[in-house]
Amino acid sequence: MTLFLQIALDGILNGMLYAIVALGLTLIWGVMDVINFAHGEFLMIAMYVSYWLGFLMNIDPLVSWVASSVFVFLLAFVTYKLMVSHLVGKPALSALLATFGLSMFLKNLCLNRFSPNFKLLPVTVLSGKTIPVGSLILSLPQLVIAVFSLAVIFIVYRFIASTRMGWAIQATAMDKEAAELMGIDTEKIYGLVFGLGGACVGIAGGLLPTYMPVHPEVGSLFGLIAFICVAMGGFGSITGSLFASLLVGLVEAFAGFYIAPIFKYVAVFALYLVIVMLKPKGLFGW
């Protein structure tokens, strides 16, 4: 029973990491109906920012995540202004291919400048620390990321549900033309949402160097898992992406332990296929 609970705990902690990554993609997809294929590379850029601040200036990721999130917010905002703004309302394939090109550019830029080698901060405030809870062991770096994830999801949810700007975002997502007739600057809303999506993944990327190495390919898997969580939970549903992320984390953990580590992503993709066949709009889609 202890082993079962430990695996479940690890799965939940991983799921909370996926949740904060998927949150940014949920916002962009739900409001703008745009597939940002460079979402995983934004995470990778945030990890490099946090890593180099730690390596060159000895700033711990517990502090440098602020710089990472701000940097990726600005990167996402500039990306929207220079590229994505011209593709909103066009066929979905246009934005997908454009952001795919951006992801290849960012990945190869980091490959050229930083090499394909894995880079890990030797010492951080959280590295290697655990918290015993009875017979269970909590990884402190993963627990901190899970707490950050819950806090960010709650703040974003309340922001969208309870503020005038949040209501404007909802109105723009429901009907862009009607929102414009009501005096809402939808161009400003789109830029804010794209930047906010980048900031969410920037927070995750800023904290990850506490226990995970950074390299140019690190964002690819996270980006793919985020797509699965968003589609499985329901397009644009924050609650749905959170639930789906936890489900993915649990399936990954149990399949990796009880079947084989190399099988865990096969199980995740199989679960995704089953759910979208039964509910094409996702668990919380409408």
The other form holds:
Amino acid sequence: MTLFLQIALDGILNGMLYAIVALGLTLIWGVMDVINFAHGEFLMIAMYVSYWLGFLMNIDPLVSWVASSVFVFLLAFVTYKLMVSHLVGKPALSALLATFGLSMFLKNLCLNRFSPNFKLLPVTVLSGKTIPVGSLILSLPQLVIAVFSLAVIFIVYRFIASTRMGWAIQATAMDKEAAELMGIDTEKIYGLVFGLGGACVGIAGGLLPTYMPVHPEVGSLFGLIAFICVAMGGFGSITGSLFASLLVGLVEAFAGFYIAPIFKYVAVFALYLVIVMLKPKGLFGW
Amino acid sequence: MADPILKVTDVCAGYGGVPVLHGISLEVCEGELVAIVGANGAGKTTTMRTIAGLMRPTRGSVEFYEEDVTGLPAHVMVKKGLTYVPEGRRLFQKLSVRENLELGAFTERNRDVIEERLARVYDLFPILKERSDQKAETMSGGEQQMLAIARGLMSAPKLILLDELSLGLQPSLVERVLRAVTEIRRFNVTVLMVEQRVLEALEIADRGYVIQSGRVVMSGPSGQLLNSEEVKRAYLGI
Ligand SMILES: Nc1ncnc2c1ncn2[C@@H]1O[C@H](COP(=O)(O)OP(=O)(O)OP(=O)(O)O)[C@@H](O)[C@H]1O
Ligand SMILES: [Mg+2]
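Starting from the form predicted on its own above, please write out the structure of the form predicted in complex with its partner chain.
Full assembly next; the chain just shown is listed first.
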């Protein structure tokens, strides 16, 4: 029983990590109908920022996540201005292919600059720390990310539901032209949302080096899983992708333990296939 | 005639390189109710969209209160006091009546001013007050059209553009909605409206423009247009 609970706990913690990564993706899709294929690479970039700030300047990820997040916000904002802004409203494939190109560029840039080697910060405040809860063991770095994830999702949700800017975002998502006729600068909203999506994944990437090594390929799998969470949850639904992320985390953990570690993603993708076949619009899709 | 507040000069526009407007010129003066009439596909909506800033003209100019506003985006035009109530209403269907109205006043930050405007549009369309918590999509066609007009008024425009208010409405509602147009003049707002229902539109308008294939083919006081042989033959079927 303890083992079962431990696996469930690990699954949930991992699911919360997926949730904050998926949040940015679902936000961008929900408002702009754009799939950001470079989302995983934004995570990777944030991890490098965090890693280098820790390695060169001894700034702990617990502090430097702010910088990672701001950095990726700016990266995403510039990506929007230079590239995506010309492609919104065009067939979804054009933005997808363009951001795919960007993901390749970022990956290869890091490969070239930082080598393919895994880099892990040797000591951080959180490294290796655990909290015993009864007979279970909570990994502190993972717990911290899970708490951040929950907090960020809550804040983003509240921001969209109850601020003036949030209303402008909602209106833009519902009908861009009608929003413009209300006096909303939808171009500004798009830039903000794309940046915000980057900032969310930037927070995750900023904290991850507390337990995960960074390398140029690290974002690929996260990007893919985030995409699955968003699609399974119902594109654009924040609660949907949170729910799907937890599901993915749990399935991954149980399949990895009870079947075989190499089988865990097979199980995740199988789950994805079954769900999109039964509910093509996702669990919370309309 | 007084100085026009809106002056459209020789505007050409189109979609994806296909020209639709071939040099439209028109003027609207303070306090007027002007109607643009014409058949399906004549370019009435395109004219409105170009004035409202949803499209850029490929040639020509738009002046609003003697300022050149050619090519300014729609959200800027709203701040300048020109609001477009689009064809097909384009309400935020999943939001309530009240939320739609609040979004209409997006450019205004002062809560008291917004409440005051709300009271005024509720006064104009009492049905909206009764239904204020109802989702826009659950309203009838006529009610939705009133909501669209009210939402446009919430920005307190100096000039409001109304596009095809009668679209998809049964005759009794057409009358009700067009009566509403005459009533909104109480708001000291100037009205430029587009209608396919030539007779009804010209009956309430001060002046009219007849558009055909992207060109103004006739213009003048409504009475004069209603009596002209061409209009009678082409649009009124008399
Ligand atoms: N989005 C678009 N893309 C391409 N062509 C368009 C588009 N919208 C309108 N058109 C074309 O432009 C021409 C003028 O259309 P417009 O909508 O301005 O006419 P209208 O006078 O408003 O007609 P209606 O009375 O049917 O609303 C038509 O030939 C139409 O097919
Ligand atoms: Mg039209």
